[in-house]
Amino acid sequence: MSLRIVVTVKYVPDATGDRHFAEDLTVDRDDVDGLLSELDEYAVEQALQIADEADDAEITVLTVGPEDAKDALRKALSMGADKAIHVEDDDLHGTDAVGTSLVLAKAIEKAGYDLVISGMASTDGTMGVLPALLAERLGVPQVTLLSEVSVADGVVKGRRDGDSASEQLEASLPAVVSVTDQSGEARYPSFKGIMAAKKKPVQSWDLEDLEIEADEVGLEGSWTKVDSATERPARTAGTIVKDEGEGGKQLAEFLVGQKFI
């Protein structure tokens, strides 16, 4: 039986762009370019490596987002994933991590899975809680923050590296895992892969397809909201300390004045 791998990916604003909030204090995604979250590329890469070692495997990439989120799916498909699912609905605007986990869990159950792979966090929200929320909703084990991962005989195994030690972890499938940016460099899509991605299937689902009520998601259904936001002040010119014998003293006084020491 084919190993069914689902990789959750996110379409995020380019971190090098001028990011800001919209009037409703959600991230304004219209005025900045978006792309596949870099940390999710590692999840796609690990899925591809697992599939290469399996006798038979199929990789589905799944995202929740606006129309442009298809660009993130196409990037993952060009890397080598087999098919994609895009959940899009106007009522999803402003959904927080808890609501997103509900949508993803429903979509994963509808698609069918043996293994779910996620990045360690998204590069915009950086919360890192979705893998745990997904595992709870799906009722399966979670093995998170892995630097190394493999699957054999119905068991997923991995290594989690900490500051002072490394842990060897394993769980029976089905399971949810997340991988870190130390799990291995993500491959670049080849020209052949980019052309092949254009022919790979991309399914589109909405809340009705997943049997989710609008009030369970969106801003109104969110457990967390941004109450206020202030733009970061413009960067000011630095202070130059000329060392004419008193440089150390001047530097110490500056640090004290800034309450660094």
Ligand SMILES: Cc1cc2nc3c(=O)[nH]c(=O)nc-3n(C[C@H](O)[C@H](O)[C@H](O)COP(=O)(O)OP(=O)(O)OC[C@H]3O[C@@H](n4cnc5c(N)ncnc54)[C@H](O)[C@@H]3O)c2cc1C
Contents of the next structure:
Amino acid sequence: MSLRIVVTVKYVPDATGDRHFAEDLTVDRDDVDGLLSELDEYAVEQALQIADEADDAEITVLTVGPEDAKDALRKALSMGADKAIHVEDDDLHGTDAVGTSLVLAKAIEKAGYDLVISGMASTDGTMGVLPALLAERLGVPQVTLLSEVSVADGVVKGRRDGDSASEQLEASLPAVVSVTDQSGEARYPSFKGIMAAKKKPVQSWDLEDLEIEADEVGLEGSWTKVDSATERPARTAGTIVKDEGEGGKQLAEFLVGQKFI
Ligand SMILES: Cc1cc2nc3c(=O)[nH]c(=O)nc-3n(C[C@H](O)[C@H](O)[C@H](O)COP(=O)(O)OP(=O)(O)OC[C@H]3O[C@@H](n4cnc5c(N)ncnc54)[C@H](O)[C@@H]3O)c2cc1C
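Return the structure block for the form predicted together with the named molecule; the form predicted alone was the one displayed.
Then the entire complex follows, led off by the chain already shown.
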């Protein structure tokens, strides 16, 4: 039987662009360019490698996000995933991590899965909690923060590297794993991959499709609330030391003044 792999991928605001909060203190996702979270590229890569090793495997990439989040799905499809699911609904606006995990879990259950692969954290929220929340909601084992992962005979195995030791972990399928940025360079989509992605199926689901009520998600259904947010002050100009014979001394005085030395 085919190994069904679901990879969760997030569409995030481009960190090199100008990012803002909207009036309701949610991240402004409408007026910014976005992209597939870089850390989720590693999850797609590991799924592709596991699928290569398996006799028969199918990779579905899944995102919860606005219309433009399709760009993240296209990128994952052009890397080699087989099909995509986009969950989009106006009532999702303001959904926090707990709500997002509900939506993702319902979508994963509806899609059918043996293995869920997530990134270690998104590059915007960076909470790193979604894989654990997903495993809890799905009622399956979680093996997180793997820098090496493989699947054989209905078991997922992996290595988690800590500061002082590396652990070898395994869990029976179905399971949720997350992979780190040490798991292996993510491939670039080839021209052939980009062209093929245009023809791959992208399914769209809304909350009704997932039998989720509007008050379970959105700002109203969220367990967390942002009370206030202030923009970080603009960076001030640095101090330039011109070396006219006294440069070294001035540099040392500057560092002493800043308590660096
Ligand atoms: C339109 C929209 C509005 C939102 N508004 C808010 C808000 O107002 N307040 C708030 O707290 N949160 C909001 N969220 C949710 C938030 O962006 C995160 O998805 C969620 O809080 C998880 O936190 P994180 O990104 O830190 O996840 P992490 O736990 O850091 O993510 C780990 C992994 O989980 C997966 N993942 C995470 N999010 C998604 C996703 N959306 N789709 C697919 N895979 C995912 C990825 O594989 C990722 O690498 C919103 C999301 C969307 C799409």
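Note that the structure is a prediction, hence the values are computed from the model and not measured. The term rigid core refers to the maximal set of C-alpha atoms that superpose within 1.5 Å between the two forms. Numbering follows the first chain given and starts at 1.
K.L.:
If you fit the C-alpha atoms of each rigid part, what angle in whole degrees does the small part swing through between the two forms?
P.N.:
In whole degrees, the smaller rigid segment turns 26.
K.L.:
Residue 238: how big is its Cα shift between the two forms, in Å, with the core superposed?
P.N.:
Spelling it out: core superposed, C-alpha of residue 238 shifted, distance 3.2 Å.
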